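A single chain comes next, written as structure tokens; it is the form predicted alone.
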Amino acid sequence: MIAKRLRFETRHATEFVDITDRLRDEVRRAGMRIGRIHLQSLHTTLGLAVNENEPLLLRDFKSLLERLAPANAGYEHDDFARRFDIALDEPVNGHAHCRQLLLTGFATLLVEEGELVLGQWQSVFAVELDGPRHRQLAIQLDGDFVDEAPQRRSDGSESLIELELARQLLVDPEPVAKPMRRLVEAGGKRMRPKLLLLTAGIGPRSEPVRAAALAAAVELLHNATLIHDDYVDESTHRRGRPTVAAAEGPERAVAVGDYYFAKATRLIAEIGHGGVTSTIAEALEAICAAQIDDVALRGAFPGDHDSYLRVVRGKTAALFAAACASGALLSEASPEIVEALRRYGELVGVAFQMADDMVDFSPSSGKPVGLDIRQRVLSLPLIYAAEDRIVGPEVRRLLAGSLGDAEVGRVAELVTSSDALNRVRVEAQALVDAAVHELEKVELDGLRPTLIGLAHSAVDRLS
């Protein structure tokens, strides 16, 4: 049995925090093959629930809780004159305790074949009832384990990524390693290194250790861009944890990002493959150029479709494409295969960013709803909402003014009530279909189904 604590911050008085991916990460790290995860809330105003992660439905849940146990309804628990030993900062939260009775403080989930057992539409939520707060869940994993976490490929290459990341952070100076370690350990989908590892097995030369070193370098490079992006966007949280800029200041954020840009570049050069080095260097140039375009275009917020695609192809898709092409180059695949995989990676990267834009309108995304709106980040749902015949005029009027909480909330409501999110969903799926079509043109040594699955996973979180 393994016992742990799951820690996270909440940001709203009532909030449904999707912890499904973090639980899956715990199963993977523990190497559990079959068994159970036992969850227990360590707070009387934090519940647990299993339900569908759909924004409108989550708003219905919140409204239901507010109707059944409204705030300021005269709870005896809040009559501090009748209670003893009450701290000066004790919150008035009788409503939150009553709402918790409608939920549960305990949950048990099944694990089979190394995977969390959930229905197609099910997610696991920690339900904040008296936020914002720092919260903890007690977790116990009880079952059969293997020595290493289950791998999607028999050569264990995915675990090599995590080992290589840990090794590289271990040798770095603690002032830069600590904030990067916090970001890396917070999780993430690891899409870029996964794609690199898979494509590195396509050609005649397969070197898993070398490929894992390159994949880890690409992941460090990606995380360095996130640290800088969070500073530029003034983001307070990333993957449910404070950003480097928020936790340690902008100077540290710039320094940490710069350090890992330099380190990743050195690690890539040490691989000793000129084509790989050039491919990733070109992607880095595209990322930096797109960041400049992104900031410049905020003056024309929300922008237009063509400008959006230009930025996304640089900021997000360039590294996806480079990861796919670099893995194939490392394995000495043919030029035709390298180019097909590069196009596949670019299409998946754009679809992935469109999905990420949609997540901004989900209350369980790990960041405040409407953060992209407040920070005037280019976002396809906003562009489509601004073009909408019905809600477009109001969206454009609100975006042209100052964006306080009321304005941001109203824009988010207009986006979700329009056809904008559905248009983005359809476009992202079309890009995935185009990416899959690229795979049909070349021989991929049996890896086509796995690559197709990864492409679909880029947008599956939209369902």
Second form
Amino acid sequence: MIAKRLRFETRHATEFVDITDRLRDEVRRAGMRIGRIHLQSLHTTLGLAVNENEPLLLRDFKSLLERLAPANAGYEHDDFARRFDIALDEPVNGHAHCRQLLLTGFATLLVEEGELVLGQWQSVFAVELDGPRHRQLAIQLDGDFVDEAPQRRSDGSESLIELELARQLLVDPEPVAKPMRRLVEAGGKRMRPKLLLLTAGIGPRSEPVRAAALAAAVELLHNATLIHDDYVDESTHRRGRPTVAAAEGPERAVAVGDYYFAKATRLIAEIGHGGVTSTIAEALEAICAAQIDDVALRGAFPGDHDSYLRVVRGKTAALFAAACASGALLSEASPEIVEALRRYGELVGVAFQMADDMVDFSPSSGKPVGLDIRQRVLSLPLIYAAEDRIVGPEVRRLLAGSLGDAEVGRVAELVTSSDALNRVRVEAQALVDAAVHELEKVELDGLRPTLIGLAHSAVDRLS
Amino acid sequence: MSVQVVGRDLERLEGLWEGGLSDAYSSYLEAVAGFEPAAQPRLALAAALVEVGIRLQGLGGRAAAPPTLLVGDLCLARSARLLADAAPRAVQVAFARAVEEMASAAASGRSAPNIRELLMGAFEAR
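Having seen the form predicted alone, can you show the form predicted in complex with its partner chain?
Whole complex next, starting from this chain.
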């Protein structure tokens, strides 16, 4: 099952947006052989329809909707004096809601032999009834995909990672192992090792145990950098547990980070693949350099888009890219595949960081809202909010001063009320699409659907 | 010759050269004499960066302020990259073990071994 969002912009008040080709693309990219694609409008003034895409007929449909539910027909919904809690920009759109009632908000289409099952004249439309707006449809692809074996293989290998991590932590001295165990056992998405394991199954030489050892080393390396980051950012908690610096002091944090930095580089060297060792070493250098830039940029908080991308490419995306390339290198995949996966990893890594930035503004994330603001951490929603014509001046003024609870709360409110989060969402989704496009350039031995799924999961938190 | 190669590998860390990195580098040149001539400066620099890096971080002592810690991290990362490019696998492993030993001692509150001796010994692992 693959779940995602289809996003688009509408340009007119009433508009029939033909989404057939986009749905065909989704089916093809996912490698679906047979099954169903479910669509659901996420709006009360956006309908769905399956009909013929003939311009005059579309004008007929539009006229029909206007006759059945004319605008300005005195809808009670538009009598704002009788309604409570209405937004300042609440539109007069009773007619649009009524028109949506005449359509449908959901649809299921069949897929056979890798193609949408549609009659000769059938097209699928998202019907805008109150545009122009940003719109999104939830879609789920449910069925048999070209090759699900890699997914099953990866499920088994993921257990191997956990076993390998546990084994490595078992042999380490307690003063360093205990804090690292606390961090590792607290969870984490394991995106980097998952990507590494998957890509290690692409080339002709597949060695799951060796790949799991490398994946565990990369996860340890990532956690080592987090331990130092938490000290630098003065974070008290990570993954719901106290950070090493907060619980055991900065001296222990420095030592534990250094120990696992060294241990991970040793485990990687012991794998004995020069290309892999160099790839990960370069990523590590990029992470450290970007971390220095990140801290330096806090003087010019919230920074700009270019600086943000430069830092994120080093701080987050470098290890994603290295994990993807390393897995492929280990499996002796061709240079074209290694490079395509490296680019895929970098794009997914940047999108992942953008999604992570957005979590800071989500009350349902389980993390305290506004932590990035408080810590003056580089964050794309903040950059966009600071650029915003309406809320920008106030955001910049607040960020220039000291940030107490009231100021942090107000900045979070301004970010949420602006278009900043939507801009980040659209940008992250575009990066995921570009990452998926990279996968289409090379033959991936049936791994494409799983890698597509992982790319989407990197930004799942956006919805 | 050596300083030319080192200059390229010192990007963003140039300021450390006069602050002790140069002296540390010189101390390792003799220990790397048995390696390929082209690799020698990079190996000596890798060792010097570990020595200076952990000193900057305050490993085994009082933790450095965050910006200094990050420079120390970059020293260790640069060293790892130099080793990946220029050192035999056994030397890479021995270097990592040396840092593990230092970090483990620091975390346990034990007195730390002498890093220079550990790294000199690491070069003999090839």
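The structure presented is a predicted model; accordingly, all values stated were derived computationally and were not measured. For clarity, a rigid core is taken as the largest C-alpha set superposing within 1.5 Å between two forms. Numbering follows the first chain given and starts at 1.
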| item | value |
| --- | --- |
| Asp445: Cα shift of 2 Å or greater between these two forms (core-aligned) | no |
| Exceeds or equals 2 Å, Cα of Leu454 between these two forms, core fit | no |
| Core-aligned C-alpha movement of Ile271 between these two forms reaching 2 Å | no |
| Core superposition result - C-alpha of Arg7, shift between these two forms, Å | 37.9 |
